[in-house]
Structure formats: structure tokens, C-alpha cells
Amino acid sequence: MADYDVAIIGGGAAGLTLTHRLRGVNDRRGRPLRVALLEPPPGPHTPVPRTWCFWEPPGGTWDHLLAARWEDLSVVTADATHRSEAAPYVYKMLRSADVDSYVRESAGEHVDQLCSLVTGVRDGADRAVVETGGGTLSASWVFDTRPSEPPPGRTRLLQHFRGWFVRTRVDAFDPGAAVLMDLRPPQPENGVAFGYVLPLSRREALVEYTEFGREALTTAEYERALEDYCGLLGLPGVEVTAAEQGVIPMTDARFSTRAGRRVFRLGTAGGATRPSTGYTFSGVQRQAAAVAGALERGRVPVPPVPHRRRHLVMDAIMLRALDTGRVRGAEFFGGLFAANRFGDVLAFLDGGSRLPRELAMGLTTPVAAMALTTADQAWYRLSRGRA
């Protein structure tokens, strides 16, 4: 049997980010860890290629990978268009083909880069062992990113989407500027839908129709939808190059990143979704970075998990009030980014906010409807306690 310091089950965003951060830690004797990332052969397991998108400063970990950038972001309503310069934040597109090619070349000696499918994991007081169809493996410590069915919670919505990349025969887009959120789509009873535009080239986008809702469409509801918004968007007959499509979950679920003494969860199976919007990817740079941290100083590296608890408050709130109608989702979003700073509105959605700002913030939104949602969410909670 193999020994390992860590083993990394699943290569997707919050595996690859792992692996790559504990590239080049030392033990406290010194020594460097020795790693073994796991992933399934090529099948039904394996996880589609697929763009992650985020905002964050300038100069990040994986600027030298991006497929495009923009500085200049749009919200468009069915009344106005609302343009802002994202600063002092940059949203970014990497395609996860790129990440993983990366990460493997540089891992070095000390990563074993093992294909077989995981069939279970054992707890230990010591080591925990994992099982694949190749045989065993032990590690002192076992982080799992595979995704696994959300703990129950009083909300749950779906984020779901497809996209298509475009090519038009005519200059049609400006690459330095994205369309973050187009909320002129026929808007669901409950939930919100809206389109966005990410520009690679003047004749070059991914254009996207996305939900949040309780039920997924189909693939031909979801084409449908992008054939419509493209003729919204002035694009008719437009070459689709490649698609995209996938579903993650928007709930008020408590996570847990721990699942024994030596066994924790990664990325969106320990909480690193926020559930205001579905973005996953800022949050397991956030989980990773206090993994690599702990382990290089001698500690327990349990994930935490990447969002401050009054933001999770806040953000089953929201998700209450859209679930319930109370709130008309292009009314809340269009509203909140028509009367703050883009600037202002990314730092809450990514957990980098004040206080103060928050609540300003929140008087921008419907009032009378999320006071009502969170005297609903607080007797919730109160009633919950006391059964």
C-alpha cells in the first residue's frame, strides 16, 4: 500500500487549486509533502471541460492562464442599460483545459497523478485509506472535492445554465467589455433568468442563458432560450463552436468541510459555493490557500468554509424571498446594480464588503419585501430551535 501526506480525490477546480498550492510545502521536519491527486479514466466520471469565471484584483495566481478579461462591465435592464468599470476588480475567464494542463506539467516529483476511480474511503485515528479499482492507498489526510447532495436546508434553488460559444461573420462585440447580467429574457414566476455576454474577440463570445429556479430545463428548452436571446441581442444566424451546460446549487444548507478525524470536503461539497450566486471558484482559491497554510505550519488543515456568517444570513434571505415571490428577481438585481458602484455590489457577492456598505446597500433593494422574508427566516430559525 502507498503512503501518502495528502490525498486529493477529484480533479476538478478545487482539486487542480489544491494540488497546485501544495506544490512546493514542506512538512515541519522540512520534507516535502508527498501528494497523490486521484481522478476516474475517461467516462461518465470524468468532469466535462468547462469555463470558471470570476472577479478579483489584478495579478492573481492564475493571470498567466487567462482566456479573457474584462474591466468594463454592463447590467441591462428592460429600461436601461447600466455600465460601471468592475475596479477595483477584474472579471476573468479561464477554461479549465488550460488549469489542469498547468497544474499537471508544473505538480512535480513529489504529486503522483493516479487515474482510477475512488470506491470508498476509510477513517482513522492515524491515517485514512482510499480504495479505487487499481487498490489501496493511505494518507494522513484525505480531502474529497467530488460532488456529493447538498445537507438539507429550508431554501433550495438550482443555478442552471447553458451556454454557446459564437462566431459572427461581422464585428459584433468589444472585447474589453462583458455583459455581466441581461435581464430582458421572459423572467419565471418564481427565481430570475437572464443572459450574459463574455466577448473573446470582436467576432468571438460566449453567450449564455442562465436560470435560478427549482427545476433545470431541458437541453432543447435551454436552446431555445439562447436562439431567442441571440435574436435579442441582434445576433441571428450566429456559428456555435462549442457548448456548455451545468447545474449548481443554491441552498441555505449548513456545510460542513469536516467528515472525520482525517477525511474533509472541498469545493462545493464543503460550502464553497456562495449561494447569492452559484460562484464556486473564488471560494476554493480562499479554502486551498488556509489548507496549504495549515499543513506547512503543523496544524489540522480543516477547510473553512470561505463565506462570513452574516453573508450567508443575507444570502438565505435572498434566496427565500426570490423561492417565494415576495421578490421579483430582474427587480432585485437590476435594481441593486443600477443604484451601486459594480465595484461595491462584487465586493459583497464576493464576501469583501463592510458592514456599513451592506446596509446601504440593502436599501437599494425591494424593502418592504426582504424585512418581510427575514422576520419569516428568523421565526424559522427561532421555531426550529425550540422543536
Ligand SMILES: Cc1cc2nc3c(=O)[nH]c(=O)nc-3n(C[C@H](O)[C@H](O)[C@H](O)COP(=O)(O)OP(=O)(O)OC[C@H]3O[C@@H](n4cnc5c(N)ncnc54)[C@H](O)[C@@H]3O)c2cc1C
Second form
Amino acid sequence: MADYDVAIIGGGAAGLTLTHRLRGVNDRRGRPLRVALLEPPPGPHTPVPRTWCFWEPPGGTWDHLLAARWEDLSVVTADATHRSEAAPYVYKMLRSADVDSYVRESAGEHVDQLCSLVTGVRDGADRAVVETGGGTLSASWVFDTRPSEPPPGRTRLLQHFRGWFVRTRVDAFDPGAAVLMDLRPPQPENGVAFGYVLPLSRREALVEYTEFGREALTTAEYERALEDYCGLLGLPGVEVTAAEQGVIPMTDARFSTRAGRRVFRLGTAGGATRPSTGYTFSGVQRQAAAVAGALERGRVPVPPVPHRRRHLVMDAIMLRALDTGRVRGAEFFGGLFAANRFGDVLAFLDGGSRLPRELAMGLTTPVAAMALTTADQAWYRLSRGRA
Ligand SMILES: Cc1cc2nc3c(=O)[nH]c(=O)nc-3n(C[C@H](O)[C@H](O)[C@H](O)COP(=O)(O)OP(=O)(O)OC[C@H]3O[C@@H](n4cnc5c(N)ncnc54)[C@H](O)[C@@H]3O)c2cc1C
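Given the form predicted on its own, corresponding form predicted in complex with this ligand:
Shown next: the complete complex, the earlier chain at its head.
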């Protein structure tokens, strides 16, 4: 049976990031860690190629692979366009296929890239065993990124979306400026609907229609919403060159990254998704960095849930307020971006803000509805604690 220091199950955002992070990490004897990266052959388990957007200060691990970057952002409401610099951040887009090729090509000899469907994982005191269609392997540490049902929570919404890569015949976009949220599409009863526009050149962009709600739409419904949204943008009859579609669970469930003594969950399965936004990629970066750091120091490499506890509490309140309809999503997000510096809002949404600023920002949301939902959440937690 082949034996590794680290086995990574799944070559998506989390698996690829961790593989990349482990370059140059040695074991206690100074030898590069032996890593197995397991990804099944193309089929029902493999996700379709996608784009990963995130924001971070200028410079960054993936900068040389970026498909696009924007320093100028807008949020559009029914009454106004709020335009701002993204500073101190840059909003960035990666294509999953580019990350995949780069990580795999630069992985080095100490990484075995195995094309195998994992069928089981057995934890052990000293080693864990990974079972695949083609045999078994053992590893000191296993990081499992396979998608799994999130643990039960009180509120569960879906961020569901479809995007079109569009091409126009004449210049229609500013490649340095992205529309982060356009709240003008018709709003659902509960939750929120918005479009966004991420230009790739003067004549190409990713135009997406997104909802936060309980149920995803059919492809035909997304197509209609996208046609309407392109009409709203003054882009009727654009050429659609490709599409991406997805669903990201937004939940107040508490995730655990520890699945055994030697087995851990990472990525979406390990709570990397920020509940209030669905953004996952930057949480994955923090988890992978923490794991690599722990392995370097010879510690037990338990991935952190990469969000602060107080942010998860705030997100749970926001999700509840949206789901109960106490807060109208367009009003909430429009008000937040209208009344605050974009950089501050982005800092909060990615865990980089401080409490005083967060409290001040809280006052720019519908205060009565949020206070009522805070009390409702506190009572729920208290009563569950007592049960
Ligand atoms: C279309 C789409 C767009 C998104 N865009 C963004 C974005 O812009 N920004 C952002 O922050 N987040 C985004 N997300 C959310 C999140 O970042 C992505 O879903 C991301 O790919 C999650 O990474 P992951 O590694 O946890 O899971 P995945 O990337 O889904 O990787 C899981 C891997 O496990 C493999 N696997 C599954 N079963 C097995 C098995 N039995 N054995 C071995 N391997 C297996 C799969 O093949 C896959 O490669 C998006 C999600 C979707 C669906």
C-alpha cells in the first residue's frame, strides 16, 4: 500500500490551494512532504469549470494567473449608482482551469496526482487509509474536500446563479470597472435578487443573475432573468459564448473541520464559505495557509473554520432577517454600500474589520428589524441551550 504524509481528496479550490501551499514544506527530517492529490476521472462527481472571484490587497499568490482585476466597483440601486474605489483591495477573477493547470504543472515530484474516485476513508491512531476504486493508500493526514451536506442549522438559504460570458459588437464595458451588485432586477418576496457585470475586455464580460433564497430556479428561468438583465443594461441581443451556473449553500450551521484523529474537512465541506456572501475562495486560502504552517511546525494540522465567531453570529442574524422577510434584501445591501466606504464593507465581508467599525456599519442597516432578529436569534440559542 502506497504511503504518504498527506492525502488530499479532491482537486477543486481547496485541494489545489493546499497542494500549492505544501510546495517547499518539509517533514522533520528535512525531506519534502510526500503528497497524494486524488481527483476522480471526469464524470458525475467532478464540478464544471468555474470562475473564482475574491478581493485582497494588491499582490497575491495567484496574481500571475488572474483572468481579470478591477479597482473600481459599483453597486446599483433603484435610485442611484454608488461607485467607489475597491481600495485597499483589488477585486480579482481566476478561472478554475488556469489554477488547475498551474498547480498540477508546478507540483513537483513529491506530489502524486492520482486519477481516482475515493470510496471511503478510515481513520486510525497513526495513519488513515483512503480507499479508491483502484486500491488503497495510507497517509499521516487526510484532507477531505468532497462536497457534503452541510450540518443542520436554523436558517439555510441558497445563493443560486447563472452567468453568461457575453461578447458585444461594439465597445460596451470598462475593463477596469466592475458592477459588484445591481439591485434593480425584480425582487423576490424573501431574500434578494441582483445582477452583476465583470468586464473581461471592452467587448467581453461575465454577466450574472443571482438570488439568495430558499430554492434555485430552472435553467429556463435563469435564462429569462439574464435576458431581462441584459435588456436593463442596454445590451439586447448579445452573443453568449459560455455560461456558468451554481448553487452555494448559505447557512448558520456550525461546521467542524475535524472528521477524525487523522482526517480533516477542508474547503466548502470545512465551513470555508462565508454565510452572508457565499464567497469561499479567500476562506480556503486562510485554511490552506494554516494547514501548511502547522505541518511545517510539526503540529496537528487541524484546519480552522476561517471566519471569526462574531462574524458568523452577525451573518446568522442577517440570513434570518432575510429569510423571515423582516429585511428587504435590496434595501439592506443597497443601504450598506450607499452609507459606507466600499473598502470597509469589503473588509467586513471578508473578516478583516474591527468591532467599532462593524457596529457603526450595523447602524446603516434597517436597525429595528435587525434588533428584533438579534433578540429572536439570542432567544433561539438560549432555548436550545436549555433543551
Ligand atoms: C459556479 C460556481 C462559481 C463560484 N464562484 C465563486 C467565486 O467567484 N468566489 C468564491 O469565493 N466562491 C465561489 N464559488 C464557491 C466556491 O468557491 C467553489 O464552489 C469552490 O470550488 C469550492 O471549493 P472546494 O474545494 O471546497 O470544492 P470543489 O471545488 O467543488 O472541489 C471538490 C473536489 O472534490 C472532488 N471529488 C468529489 N467527489 C470525489 C470523490 N469521491 N473522490 C475524489 N474526489 C472527489 C471533485 O471532483 C472536486 O474537484 C463558486 C461556486 C460555484 C458552484
